[in-house]
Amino acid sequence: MEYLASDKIAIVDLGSGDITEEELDEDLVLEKIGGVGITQSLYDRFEGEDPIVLGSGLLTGSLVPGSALSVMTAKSPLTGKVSHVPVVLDAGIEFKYSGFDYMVIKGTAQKPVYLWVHDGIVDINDADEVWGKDVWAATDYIREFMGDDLIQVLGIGKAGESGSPLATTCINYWQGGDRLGFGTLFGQKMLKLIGLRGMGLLEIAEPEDFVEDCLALVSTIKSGPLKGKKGIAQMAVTLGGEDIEDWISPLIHRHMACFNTPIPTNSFVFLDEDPALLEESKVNEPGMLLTDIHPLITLKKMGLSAKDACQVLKECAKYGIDAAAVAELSEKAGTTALEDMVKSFPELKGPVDSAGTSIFSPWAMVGNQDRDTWERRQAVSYILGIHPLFALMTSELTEAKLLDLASLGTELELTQETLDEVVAEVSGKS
């Protein structure tokens, strides 16, 4: 496939160490389309080894607002079904450039390893040095040792090595929209981390269309109803989610987007240095990037203190457990001390609501959404790689215009009728 597409799958067994490559198949591009169209057909096709598939939309990485978005598919452990989980901030992107527009990781390495994804080669490396290192120790390793701080990483942290149904694989220092157990996945593989970087390029079929059409949609979108919102409290409150923002707001330095996305739905917090600082903190981990809307309820509600509602996310990030599970089980025990709280992840375990029980995860889920609305929106999103938040909240973003811009940078009649075939086979209601 020549446009939108590096026309590469690799296939990664951890337990020989052989990697393979495939073509990507225009027609299957036609017939799934892509992002999870296509991981599910591929997780469904090496079913029996276990996989982890990860995979990018037709629009990922490109000029269309929100295009921010890559998948892992696998089996949940907390839930049993195949599931899917985003893979967002500028990592989503950094596999889409990296030369694949797939990979299936199958088997389990003998001893610990790390995959290094970098213009168009995959490496299994050993990960001696990284393993028991927790989640922002290993990136930092990674990104010094490889030279390069813009290095994206997918990686796992003491949660996922000692076996915690709790898991949760990281983005950089940071909780990714992992809420189904993936990162137990990796560590019965014995895979730390997988390290993106990409130097490709994405040809575009008609460029000047699609680069105006997209310009547009930008305009239209920043004019809207969204106009003036950022961070990560307003956002909560725009999806319905409890007003948190008078508690937060004294702790907020900045906030940030990811790739292409016009709204900011990311906040950084200082926790230990002043939030109104311009120059440059001397202190050398002064806060956190805050990425998800649901614990930061709960701990709301259980009285927590917006400071120490954020050390507990801040420890959940490089511990490597999801964020929102702490949360839901620390306020069924009655744990509202800091200390109480990390001293509980080894022995945390589920069952848990906060996994739900959808087949995507319930990371961009706020406020009492139909079901069969968010369903559709959440498939459609990972079809074609639009960040499935910002999806949410963007009326703009019709299926029509996102197949119109998807055919417009490919050339393939990309239909209607196609998505929804789509959209029923990956909703397991085909």
Second form
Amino acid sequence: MEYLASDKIAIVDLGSGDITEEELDEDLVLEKIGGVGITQSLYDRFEGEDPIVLGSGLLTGSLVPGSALSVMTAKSPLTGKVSHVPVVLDAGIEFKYSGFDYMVIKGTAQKPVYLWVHDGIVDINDADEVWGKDVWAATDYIREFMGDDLIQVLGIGKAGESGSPLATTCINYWQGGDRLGFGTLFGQKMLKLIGLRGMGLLEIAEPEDFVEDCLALVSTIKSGPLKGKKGIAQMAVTLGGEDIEDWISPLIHRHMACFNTPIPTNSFVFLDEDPALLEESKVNEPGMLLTDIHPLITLKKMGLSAKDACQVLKECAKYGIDAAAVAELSEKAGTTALEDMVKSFPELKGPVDSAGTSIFSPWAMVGNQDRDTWERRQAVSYILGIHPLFALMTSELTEAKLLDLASLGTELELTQETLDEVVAEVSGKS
Amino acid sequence: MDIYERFKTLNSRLIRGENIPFSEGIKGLSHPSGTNRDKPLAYPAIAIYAGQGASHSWLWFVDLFDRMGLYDLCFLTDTTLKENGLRGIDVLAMSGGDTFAIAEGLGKSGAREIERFIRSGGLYMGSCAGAYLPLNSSKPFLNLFNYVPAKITNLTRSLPTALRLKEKFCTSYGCSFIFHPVRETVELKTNGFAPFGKPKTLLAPLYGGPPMILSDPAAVLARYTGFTDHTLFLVDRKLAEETVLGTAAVIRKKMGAGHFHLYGPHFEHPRFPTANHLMAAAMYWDLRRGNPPCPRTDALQGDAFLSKKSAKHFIRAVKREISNARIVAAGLEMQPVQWTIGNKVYDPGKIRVFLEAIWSRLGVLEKAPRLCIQPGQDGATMRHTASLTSLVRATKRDSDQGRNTPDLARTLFSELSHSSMLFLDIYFRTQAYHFGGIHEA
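What would the structure be for the form predicted in complex with the partner chain, rather than the form predicted alone?
Once more the chain from above appears, this time first in line as the rest of the complex follows.
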């Protein structure tokens, strides 16, 4: 596979320590396009070995607006279904640039390990120094040890290590889109984290036309209905969700976008620092990044202050437990004190509604959207590598346009018919 | 076909022993006249100096020769040059760096080796510091290399005001100073003498190389004629014009049976194809001999190959460490640090120049049918590249904590140079072996 790809699939056996590589066959791309189309087929191939499959979409890391997404496919311990969770912020593209398009992680390590994926190399390293550390400390350790603050870390905290069914995979210091307990799977495999860094480049088949079309699309989106929208609260309202803007806005310091996503869907709040501060804070941990609206809505309903709610989310991120599940179970138990919620982390168990019933993480399900439309949009995003929240908000990003760009970028003839077939297949409707 | 492909095609014929005269093999030079027009071209054995005092710019020579299919390369340090390193060599490429440190490192015996080499027909190609080295000087160590009676116009007793880049602006020279009036791209004009062909204007980058004056006008191949939009003025423009324009930028000087080619600007810089072309053409013009067999490919024996499994392990190990090191080096580039080593100022960006020289060639070795290597060379390369990762990480860690890192940086750059030499030796052995299909036939 020559364009928009690193052309490599890594098969990592944590049990034996063997790592093998395969080329990404162009015929596979023509048949399954990419993203969950291919992670699903790799999952099926290695199903007997409990794999977690990490993969990028066909357009991930390109100039297509919103091309921030990689995905993980595995059997969710919460729903029992083979499911998919998004890998966003900058981790999705870092995976693609690290020299692999897909990585199958199978087997169980005999002792804690972490994967260091860099420039087409996968190393299985001893995790003695990081096992037992919370998510924030583990991220700090890896970045300091490897010597680069741009390393993206997909990892678990104590929740995953201790087998909590609500453990989530975090991205660097923050909760990502994993509502399906993939953190538990990491823990079961004795896999503390995956460090990602790549300095590779992607080749584009028709670079001039591709770039021109992408820039035109960005311009159209930025002047459309999303013009001026920013931050997690406004995203929720845009999608028909509850308005929490007045409640949260006094804490917001800045908004942050995932890679190449024209609208920032995340907001950074200051908890131990003045949110109006414009210079760099001297406080060690001044606040946190909000990436998920659902736990905030629940905690607000429970009567928590915005600051306490964010504090809960911060502790969840450090512990590596899904904040939406924590909020839901705390509401059911009537636990409203911050300290009590944090103390309850080790004991919390499902089932939880926050895991949803779809094969796609409900992280991007905001408001009362039509279920079939939502499923379809998620599938397309997860196949092509488009940020799933952004895709829901952006009608300009049509399937036809995305396929055009994919064909332009790869020189492959990718048709609507193929996309329909792959969507049907991953949705179990083929 | 670009000039590099043209040279590569030519060299693939030369390595097979084809008899090709200069006028047929070297195109695009407006038919230079002279006695060497009909001389048969040779596939040269080239040594690149990468020892004490050499900066990263020796890697530009590596790029140039690599792109042109000149694979019979070896790398010399001050020590190996003095230990008969020039035996069997046709061309010595002396890159930029710290002239004083180069002279000191080579010392009397190094100077004697170089003189013997040239007098017996060898070609010395000096660029920037490599051009300063053989110019007449009264200073200790430099005076061991008094081979070319040229003067430089950027020597002064009263230093002018530096407008920018004070750390790269000048070097003390006894009671005087050598100052650098401009940096980056300058305009040159060739004088119409062989081997450069009819007069033509071209661009080349100047990073401290000499503006020279020579009494023999026929020895001047090109002069500085102007500045460009990309020229960076370190002194007042008028002074820069007075100091640089009209002086010799390239000199060709005979000594015994051999020659000096001295380039003030970096003609070997990879982004200047016209300058690259002229430099290569001049090299062929003054090569000492006709088409001998390539010594390196003849020297290869069966025991100099790595098994497929060992080759895979070797490439993967080197790849791992170079990847680790370049990731840290990229992080280090975000920091406002610089190191002074000898008379030269190094910034973190230079680390990656070495690392990329290795990284960009790993793919070629991955695809090579056989990896040519001397016994023990693979282990040494793996050890040294692993130490690179540790050194860059230690430098970054100390730098993050606000500590000065001059000693670490000195060790790091020495190790970068050493590791690059080790790796590139394997790379060029392998390329030379497979080039032209002579061993596949």
